[in-house]
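Consider the single chain below, provided in structure tokens and representing the form predicted on its own.
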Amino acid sequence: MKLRKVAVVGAGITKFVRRAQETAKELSYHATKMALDSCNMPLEEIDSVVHGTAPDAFDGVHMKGEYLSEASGGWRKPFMRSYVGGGTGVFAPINGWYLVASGMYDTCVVVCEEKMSSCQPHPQGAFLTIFDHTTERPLGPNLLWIFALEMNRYMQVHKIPREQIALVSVKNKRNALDHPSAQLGAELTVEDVMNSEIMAWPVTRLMVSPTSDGAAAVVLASEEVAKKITDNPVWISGVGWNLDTAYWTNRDLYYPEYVEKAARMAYKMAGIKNPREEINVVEPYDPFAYKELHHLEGLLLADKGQAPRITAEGITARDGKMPSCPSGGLLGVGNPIAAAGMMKICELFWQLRGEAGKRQVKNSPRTGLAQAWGDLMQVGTVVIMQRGD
């Protein structure tokens, strides 16, 4: 079966905040409406809906997908919910892409939402249940100290000083000052990041993305429909995903193989032979400062251990050769788990259309990549998007 071309034709995003006054339903509704309004499409013209959202424990609502379906436009429409941890925000649009590319539907709204502040005393409590009940949970693990182990291993293998990792926080939080939805945009120095509170060595507070509430959405359309809606579609030219074992203790954490495998799948589909030359703007997943570097290497956009160097040289700056997280990323815009990756899809849509305002990268980018990562350091999801002209 020949797959149809699929375009992103609209996008919308709410403000990312620590304690949103809106309910999860209201956040989903606002993002969905903004996406539809951006391309002048009424809900009646949407054939299907995909919703990405985290475990029910976050909102304290059983069957959360069903609870949120009407707010996402899914009332009496084909509706599916997906969740693969932090990878959801890029995996959900992959699901929507399949629905349209397969010919099942001509249009699809994909909305991702998170209301993390509802989980008390802290969302980390909900994440305890993802660990193995026999070998891991008795240790009382949390994501912070597992990621600290991974960061430490990455630093040790490549002899990376923490100051180089702190540069990611400086860059992304500065970029976020120009994002209207940003939660933690700031002008920082490396010293500010290094001197902030130690959360779990070697991770400091300013190397960690914030707990957030928020939602983001896109509208997908087949080629025939897209050309009726806009003269400036952004095509999804490649998708990729990979799932590694949940037993993170069985892997060498210095390199994310699952990200590389997902990237290679997407590159093959998009016909990209030399990603370092062909990818003009990239939005890698950055819940921790080191993860942007880790993921750039997994995406084959830097040699192993060399992402800190290209960051220090300004190559990944907004005005550099390969802008990385010009949005401000999760470190600056915020990290409402499922919605975080979708924020990156929205950012590429605006960047490739030249509509990113103060965040716009130079040289009229043609091809962009969004990547997200989730669960116990095991899920890689990648989407490649290309300008329509």
The other form holds:
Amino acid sequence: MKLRKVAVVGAGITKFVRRAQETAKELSYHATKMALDSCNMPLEEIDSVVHGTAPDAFDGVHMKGEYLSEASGGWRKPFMRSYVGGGTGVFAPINGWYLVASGMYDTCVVVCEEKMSSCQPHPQGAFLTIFDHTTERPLGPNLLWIFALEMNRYMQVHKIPREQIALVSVKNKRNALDHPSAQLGAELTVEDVMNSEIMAWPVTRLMVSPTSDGAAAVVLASEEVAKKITDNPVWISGVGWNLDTAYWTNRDLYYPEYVEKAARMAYKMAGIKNPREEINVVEPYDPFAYKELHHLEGLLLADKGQAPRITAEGITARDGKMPSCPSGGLLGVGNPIAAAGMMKICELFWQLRGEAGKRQVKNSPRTGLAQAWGDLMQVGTVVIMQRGD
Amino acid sequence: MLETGIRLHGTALEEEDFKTHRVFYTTDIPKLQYAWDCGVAMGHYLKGLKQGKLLGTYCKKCKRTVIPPRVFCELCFRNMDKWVELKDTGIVNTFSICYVTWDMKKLIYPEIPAVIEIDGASKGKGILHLLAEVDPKQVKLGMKVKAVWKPKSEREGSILDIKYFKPI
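With the form predicted on its own already on screen, would you show the form predicted in complex with its partner chain?
Entire complex below, previous chain first.
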């Protein structure tokens, strides 16, 4: 099948906050409007709309995608909702990509939004129903369990000290100080992270991203349209996604095979043979500190068990050889589930165009990769973006 | 362009905004109730638990015994070939020591959730359960554990027929 080239030509984002005065629709509207305005694109010229948003249970609104459609510019347009849990923010642009790559449409706006704060008393309540109702829910699990179980398995298989994992929180929260959307930017030490309250051993409070409200959006265009809109398009050169089994107690959690499969699919499409040399900036999904490391390994950007070492060596620092989460990531910018993944796509757009201001990485990146993860520790979604020359 | 210091939409609310009625909100508590049929595989599994047995299913093509059991093999996509009675012992694959509830309230006694690889199942095939009768600091990966069952008269065909696993 002949695929058309697809470019990102505009991006928009709101602030990420614990509880926003704005409704889900208002947040979606502001991100969408900013993305359209950033490339002087009137809504009439948008052919299709993709909206990414995670569980309906957060908002208590069934068919949330449809409810939010007009706020993403979807009024009387071909509209679809994307949803793979936490992986949504990088899955939605993949859906938008194939609408344009297939030749079906010339333009698509992709909007991701989450308003978690509506769910009381704590948005974690919405996650409790992901567990199997017969074999797991009677045990009273909460979402922290699965992260703690996975982190412990990862740590112990590779004998990684927790201090090395804490370093990810320090790096990302510091990077977030320079992001205008950021909810939890902070200057911290490894000791601060280690000494913060233990929530579910080995996870401490400062190793966890917050719950957030926020939205982010991009405008996609075919090559012909993109070249009329901008001299500086950023191409989507590869996409990949993959799902593992929901029988998560039957898998070895120390390594995310499904992320590797998604990455290999995207590398193949992008013609990338040696990802460690060719990926200049990476935004792996970091809802917990260890997840950034786990995902760098799954993405084949570090050997198994070696992501902590490259982090300690500064390779993933903003001025390093392969900056990771220069945005500040979910740990620093915040984690409005679907919008958090899209924030990473937006960050690559700005980084690859040299428009990230104080967050700008120093290695004049040509190629970047964004990745998200979700469902029951099960899905990997990957997008590779490339500066146009 | 997204530079540091640029002003974005999105207004953070504080507790004070609600206390002083600066902002309004509405509430609703939707009431939904479900009854989940346990199905063929899980029905058999629960019956086994009531009898004090852990049951798995075996796929002869993939040479795999899995627990929790299912009627089909997701690898080769055909019916599982037979039921297998497993042991009620296993090893700790991974664990956590959890100090908070789902809504972030502190627990007085931490819970120790664990993935337990069940003896008799294929390597790495385990279930989620809790550990007890153990000092949390002494729990290790690879530790051998055994199910502690409820008395027969109290079992009702539930994963809670196993109270917890303890070290042996």
